[in-house]
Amino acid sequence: MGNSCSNHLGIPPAKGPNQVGCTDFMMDHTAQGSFFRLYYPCQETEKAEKPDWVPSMEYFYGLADFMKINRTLSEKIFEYLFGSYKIPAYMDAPFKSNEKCPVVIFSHGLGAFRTLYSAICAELASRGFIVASVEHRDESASATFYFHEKTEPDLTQESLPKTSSAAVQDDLVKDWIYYRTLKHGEREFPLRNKQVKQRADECILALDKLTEINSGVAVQNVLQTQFDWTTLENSMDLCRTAVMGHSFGGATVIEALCKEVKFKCGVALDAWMFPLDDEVFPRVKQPIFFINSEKFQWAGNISRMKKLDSEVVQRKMITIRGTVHQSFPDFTFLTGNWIGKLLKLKGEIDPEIAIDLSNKATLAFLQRHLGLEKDFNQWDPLIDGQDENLIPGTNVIVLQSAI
């Protein structure tokens, strides 16, 4: 068992053999838009630096909201434990890539953000992907934002700071939408569903959007960034797209594969199986990998993944021993060893073994089947739990009645 936590903190480095360049992406300034951060191989670059991996406070707000505690004591605790910290990547470096890359949608989990997932997002980047975290507007987010166009009562808030480093259009006003509760007596799988089958349509949105860039439409990002978006057209190879999630992302994987065909296969982290409808399971055509935490699963759970085994497509399961339900997003490697464990970041096993054990297995997954000429088949071993840090299939019994 690898269960030495690494005693330095911090969200790992991509291991792949390219550097990791991301930015942000706006289309359509209103809720209905497009939002999502871009991880994308780049050129080495002297100026570029890496961005803070909490955008700004207004996601510390947030999260208080979504783990029921006071905002302002809240924000000087997230801002002590986690306001230094970068993420993995570039900020707008140039775009760099000798050949085409696969594509990947990223959906968070319930109460996240796009950056929470840094260290896997930019793994995939480093080895040739180019991978859209989206942020979803469905409330389930801690926080996100849109603008919507000035009118007079703003012009008297002009003097007011602008919270964000991205510069925008004079004419938008910022806008967020934060974690919404569930609201006393309200029953909760009306409210999930709604929201997952949003998210899906938001994954897709964003395939949809990367598809015209990469066609050379003239975009216009509403977050006036560095990047050039030019750099991008004929740049992805979108015949290889994947969609992959963790948790309530996890189920937006199933929903998306069920509504969009483009997507090739689809990795569910950990996944969340209770706001989908039961109908979808039979629709779901392409291969899914279930990566799931020791610690998190349970029967019933479970029993709803299993609904989704094929005898014609491949769907595999393996089970990350000494794992929490966090050990996927970065706060994992961000806490200290007795606080990430009282608060569940932290699992038994190092955090970074953890993290590495799925993205490799994830890059095996990928290779088999978006047909990627690389060498990640190395990890194929990995996709059938062979490891002595996994588990084949699930460490939950499940009675046979309950599938």
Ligand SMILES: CCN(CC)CCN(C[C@]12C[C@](c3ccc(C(F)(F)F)cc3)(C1)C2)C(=O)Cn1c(SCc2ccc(F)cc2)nc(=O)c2c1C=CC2
Given for the second form:
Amino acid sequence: MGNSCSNHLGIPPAKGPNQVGCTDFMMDHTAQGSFFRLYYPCQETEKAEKPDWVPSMEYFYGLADFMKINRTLSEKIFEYLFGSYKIPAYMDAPFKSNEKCPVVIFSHGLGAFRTLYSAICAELASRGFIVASVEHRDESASATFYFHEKTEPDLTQESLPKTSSAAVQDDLVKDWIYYRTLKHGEREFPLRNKQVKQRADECILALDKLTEINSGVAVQNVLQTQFDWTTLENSMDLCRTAVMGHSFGGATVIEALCKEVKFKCGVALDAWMFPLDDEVFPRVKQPIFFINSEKFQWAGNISRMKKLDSEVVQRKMITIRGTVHQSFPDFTFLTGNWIGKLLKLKGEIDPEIAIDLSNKATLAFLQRHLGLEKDFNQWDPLIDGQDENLIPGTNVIVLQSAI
Ligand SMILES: CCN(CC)CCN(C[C@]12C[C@](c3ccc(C(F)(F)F)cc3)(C1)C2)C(=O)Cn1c(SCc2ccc(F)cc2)nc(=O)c2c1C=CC2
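Structure of the form predicted in complex with this ligand, please, following the form predicted alone?
Once more the chain from above appears, this time first in line as the rest of the complex follows.
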């Protein structure tokens, strides 16, 4: 088309002063354990590889199920469209920071998984944060897995034991958990409310694991990675922790703040408020920042956010002009303009400008409420929506009676 494509396709590199490393952590061989991708400031390094954006085909299968498109067709499309993308971070690069890092726990949206918000998580890590992007096992992810030991005797022909006792295989088997669709006639709220509670518990468990790792306790990681977790001893400032999430992950932010006061503040990206009980709202005491897209929000959803308005604690809201719900996950960077707009993966605004505004406003809010001594306060005006591409509060009309 016309002049050559000006915007290179790919996840934009982080803008902060630190190089970014990433590695994966899985606590044990159960679906109840903690599973997250860690993004962190790392040493300058050439030899480390940038990992594939989607770690294995099962995630694409799950995504196809979630999108209700046929697996084999989608396998080709996803592989062709997204198979070769790399994450803007170095896998298992050695951790490096000359100061204690504040911590963010990140919660993905419905049908997503831990790797899909790398532009946001890598940006925070490049600014000196340690970010754990949780992969939820509540059946809201497109796909996720855990291991279980296959200890039942394996009596298949080729492994007939030489000895009398049955051969016991203790190799690890990956069990996949796929997205749970709503059954016909099933009411959505009970499922989503149960899931948001599990999601909050999984964010709290991830924080607890990071706390153990920070204290130098020897922590087991059942994933065979080349990362040395002992280098993270005494690296985190666990008085400065926040919880952040997109859509269903935004509801998870509210639930997690309510359950765990160690989370000093929350950032909810285009939050989907439906899964939350009304009785949660008065029990949240921490500052919250709602960063909304222009197209996704509606009066009922906004009026639930407004139930969290407070005179005594900071509750802020901005809307980014020209954005859609998918302007926050990485997909928004990975297709050309017209297909992106067709699939509603792109809005009118340049995706990199949108995510840059979201990230800078987030950094300013985190500095303010975690008491950081950085220069993120330069972006304070963004918290009040002072930018040509921002709207203070919301573009959605909410009837006074609905609040
Ligand atoms: C028909 C399916 N139906 C399911 C209930 C609605 C599906 N849907 C709209 C979609 C996700 C969409 C998407 C992805 C990915 C491509 C691709 F082509 F790029 F792969 C295309 C098109 C399909 C836009 C949403 O659920 C929106 N949404 C999301 S989307 C989070 C997500 C999921 C997968 C990703 F790869 C990236 C991000 N997270 C939430 O927490 C909530 C909602 C709605 C309410 C709460």
